[in-house]
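For reference, the chain that follows is the form predicted alone, supplied as structure tokens.
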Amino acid sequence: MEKKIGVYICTDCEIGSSLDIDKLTKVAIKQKASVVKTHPSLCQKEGVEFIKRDMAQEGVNAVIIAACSSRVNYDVFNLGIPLVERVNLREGVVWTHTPNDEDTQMMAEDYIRMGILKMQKMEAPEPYKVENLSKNVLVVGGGLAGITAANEAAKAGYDVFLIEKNDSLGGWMTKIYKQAPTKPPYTDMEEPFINNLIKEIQQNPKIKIYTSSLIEKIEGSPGIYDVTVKQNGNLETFRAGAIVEAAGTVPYDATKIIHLGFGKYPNVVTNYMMEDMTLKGTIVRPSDGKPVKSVAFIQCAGQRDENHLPYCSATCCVESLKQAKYIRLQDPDSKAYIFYRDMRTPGHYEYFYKSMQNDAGVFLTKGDVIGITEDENKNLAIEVENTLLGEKIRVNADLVVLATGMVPVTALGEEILPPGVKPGDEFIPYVMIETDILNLVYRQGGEVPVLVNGYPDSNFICFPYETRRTGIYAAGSVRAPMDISSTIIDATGAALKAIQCIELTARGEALHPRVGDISYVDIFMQKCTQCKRCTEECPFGAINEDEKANPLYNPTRCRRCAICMGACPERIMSFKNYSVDMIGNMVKNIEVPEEEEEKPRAIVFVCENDAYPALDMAGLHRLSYNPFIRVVPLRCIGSMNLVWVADALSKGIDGILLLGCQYGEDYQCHMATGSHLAKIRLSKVAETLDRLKLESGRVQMTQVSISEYHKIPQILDEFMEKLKGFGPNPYKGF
């Protein structure tokens, strides 16, 4: 169908009073838009009907709305057609620049021009529909998180396969004597409810349970995962649509905590061993079987320690309080000492903590345990300094319990760094650890990538359940340290995300963060040089490769970030509505004034996820910034193709700034590694600049989070000052 472009310019929200609308209309007509009209308020019902009337009567099938930011009113401007482009005249122009000013007008005209040029290059995307799609959910791990995820998915009407490597379900929850309070008044220990949950899922016909089972391999992608399970030496294959990984944790190896005496003194045990002792009956000393009269609990044993576990395991404080109560209930004359760095009992657990504070037999103090010694009768002496009392103290005890932390099973195994990353690099975006949990048939490795502490994650701020493998959701303590109540909530959330994945995939739509996007990569294989950059750099493992290193694209794994498009030196990766040629055409058609006019031009490529919202926030707060910049939104700053640098500079643009999401330990990149990859690529742009005889400082990158919108004017103004020092681009006028 022939494309008929309609441009609709809104005059509300100060646009009409700040810009020469007639000139904008002329720009649109000059760019050969078929229909160009204005309206006093496009976002109102009358404005939407105004556009739809042209669609029905004049055959407009490609709409450009020049009004507010694309991040607002997106539901209002859902016109039922795939070709709708937004030009940001409100937040991006009139709310951030001087009204009725020549430079403000030139900015608006450039944005109109760029929007039309982009639309002219666009094709209507069509959703990728999976054949033989499965709506089954695979849950890996039969502990509390796995059981909860399976149960919730089944309640929602989905068939579930639950795989557990042990011969029974329940995990750690079946090994505890009592559980911390979850109901008012939050002062009394409770019977573990795990057995009731196990019975519930065993009786549910929608849940098929595999115990004593391991995953041999998982092939495919969301909607079409082919899972091979080994049970008692037999192999069985089934198809699943999404996966919840709830494989759990293991206790930290207490033998590594040398100064606390575990393995050296028999009466030094871990919190896990203490639970087992209580479950079996009377709490006695391992050395001689005598009943315990005094117990010292040492918190953060090998936790919050860069030499061991740098993180808090979230449950230990409450568990130690609970185990102290075990002792007090066993013998009213017994004593419990708890030495902590910080007592962390969030939410309703604070009531339990207060109830234990009121127990005269429980002594709690902040302090650092510096050593443990043993006498000839196997009695233990604990030395503590930096206490609340302000002095060093020495406590004698029959038993010492170390609150060791939890280590995700995803942290166990052989560690593999991502391609191109070396030990000691400034920032490692993820680590692959081969652990034989999922055994994915992925070019980048068989498990989900993990972060520095071994926890699988994608974006810790915005997407808590996501991993860096589309359609695979981490739940429970394998995702982050958490208690029983949090695990139930977490597993329910992961099950819902798995269901969302299945339903979006069935419609041919992308998952987070571009939810609903129906575009996907088209590869022009005739020009492929088998360089492997797309297969290595895709953050989500969407591209496998054949024996000749040709890319094998899996559309339902793709999150439409276009990082592969930025990676490809031959520019063979493109989307119908987002391509190298499309953005390059926009860049090459920005109006660049002559040198003598002293109106420099800079392009700011911004990530649509954090940097662009920050620009919008600057607009909402009416913060002014330099009018000589032109903003080009990208799906991810990692989709930046270096050919755009050459396009811009050869056009006479004075400088290029990349605004991406934060990376490093406090990473916020919505596409996981996009911002990091952009930085690496930009470090190689000096060659292009040398070839053009230009200063390398003309091209820079910085990171900004949405909360740092107030920094936007300073960032842009400082960049323009640097360009002023370099002088005009010598390519102006060519």
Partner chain sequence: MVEEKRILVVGGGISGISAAVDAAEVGYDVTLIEKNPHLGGRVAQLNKYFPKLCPPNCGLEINFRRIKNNPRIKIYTLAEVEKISGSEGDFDVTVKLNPRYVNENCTACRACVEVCPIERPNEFNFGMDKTKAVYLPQDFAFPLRYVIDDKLCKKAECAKCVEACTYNAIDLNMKVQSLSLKVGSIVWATGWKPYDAAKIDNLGFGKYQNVITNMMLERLAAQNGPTNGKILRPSDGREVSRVAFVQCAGSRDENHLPYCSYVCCLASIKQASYIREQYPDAQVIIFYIDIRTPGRYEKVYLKAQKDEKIKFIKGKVAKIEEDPATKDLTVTAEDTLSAQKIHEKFDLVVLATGMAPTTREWKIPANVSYDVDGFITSSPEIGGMYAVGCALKPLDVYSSIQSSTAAALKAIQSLVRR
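Having seen the form predicted alone, could you now give me the structure of the form predicted together with its partner chain?
Here we give the lone chain, stripped of any partners or molecules.
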């Protein structure tokens, strides 16, 4: 269908009074818009009707609304057609610049021009439809998290495959005597409910359970994961739509904590062994089988310790309090000592702590355990300093229980860095630990990249289910140390995310953060040079490679960030509504005044997730900023292609500024590595600039967060000031 572009310029909100609307109209007409109209108030009912009338009567099917920011009136301007583009004249121009000023006018004109150019290059995307999509959920791990995820997904009507490597379900939960309180009044230990849960899922026909099974490999992508499972030597393949990784943890190897004597003294045991002993009947001294009269619990054994586990396992304080109860119940004259660094009983566990404190035979103090010694009768003496008792103390005990922490099974393997990356590099795109859990057939490795300490946790506070692998959600203690209640919540949430992934994929829509985006990448393979940048740089591992290093794109893994588009030197990655050519065209058509006019021009590429709203906020606050810049929003700053820099500079644009999210350790880029990749690309552009005999300082990147809108004018002014120092771009007028 022929594209018929209508440009509608709103004159409200100071737009009409600050700009020469006639001239704007002329610019639009010159840019070959079919219909160009103005309206006193587009966002009001009559305004929308005004546009709709043109759509109906004049056949306008691509609408450009030159009014306010796309962040407002989104519902008002939902015209029911895919091709609607907003030109931000309000926040981006009149609220932030001198009214009725030549420079302000030029800015508005450029934006109108760029908007039309963008629309001309834009095509309506069609959703990607997957054939033979499976709505089944694969759950890896049959402990509390896995069982819960399976059960909850099944209850919502989805079929589940549950894979457990052991011959029985339940994991650690079947190995404990009692569980810590999960319900009011939060003071009493509870019978573990895992067995009921196991029964429940075993009886559910929607859940197919594979015990003693391992995953041989997982091919494909969300909606079409082909899973090969090996059970008792037999291979079986089935298709699943999304994956919950609930593979759990193992105890930290206590023998490594040398000063605490595990492995050396028979009566030093771990918290896991304590559960086992209690479950089997009596708590006895391993050395002589005598019942235990006194137990010393040593908290944070090998935890919160940079030499061992740097993190806190979150549950041990409560677990030790619970185990103190075991011994106190076994013998009312027994003594339980707990040496803690900080008693961590968050939330309602405070009640449990209090109830355990209230037992006369439980002795608690903060303290640092220096060492343990053993006498000839295998009795143990624990030496503790920095105690609340006002001195360094020594306590004798029959048994020492080390509160050892948990290690996710995802950490139990060799760390493999991406090609060309060395440990300690400033930029490590992802950390892959090869563990044989999922055995994904992905170009970037077989597992989900880990965030920190071997946990495949989310980097985002607001999006806790975010992983670096679309459609794969970590749940339970494999993703972060957590207690029973949190595990149940987490696993239920992971099941929802798996289902959500399946449903969005079935509709051909992208997942977070570009939910609902139906565009996807088209690769113009003829021009591919097999440089592998796209396959290496995709933060989500969406692109595999064939044996000749050709990219094999998996649309349902793709988050539509377009980082591949930014990476590709051949410009062969494009979306129907977002491409190198489109942005390049916009850039190239910015009017560049002659040198003598002393009106420099700079392009500011902004991340549309954070920097763009920050610019909007500057507008809302009527902060005025430099009129010589032209803002071009990008899906992610990582989609910035260097060709645009070349295009712009050769056109006489004086400088290019990137406003992206914070990168590095605490990165805020929603696409994980986008902003960092942009930074790296920029560092490589220096060469090009040298070739062009241009100062490399003309191209810069600044990290800006959504809340830093107040810094916007200063950032822009400083950049323009810097450009002034370089003098005008000598390519002007070429």
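Only the largest set of C-alpha atoms that superpose within 1.5 Å between the two forms is called the rigid core. Positions refer to the first chain, counted from 1. Since this is a predicted model, take the numbers as computed values, not measurements.
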When the two forms are laid on each other by their rigid core, does R622 show a Cα shift of 2 Å or more between these two forms?
yes
Taking the rigid core as reference, does the Cα of T315 move 2 Å or more between these two forms?
-> no
Taking the rigid core as the reference frame, tell me whether A495 has a CA displacement of 2 angstroms or more between these two forms. no
Using a rigid core superposition, the C-alpha offset of D20 between these two forms in Å is 5.9
Students should find the CA displacement of V60 between these two forms, rigid core aligned, in Å, to be 2.6
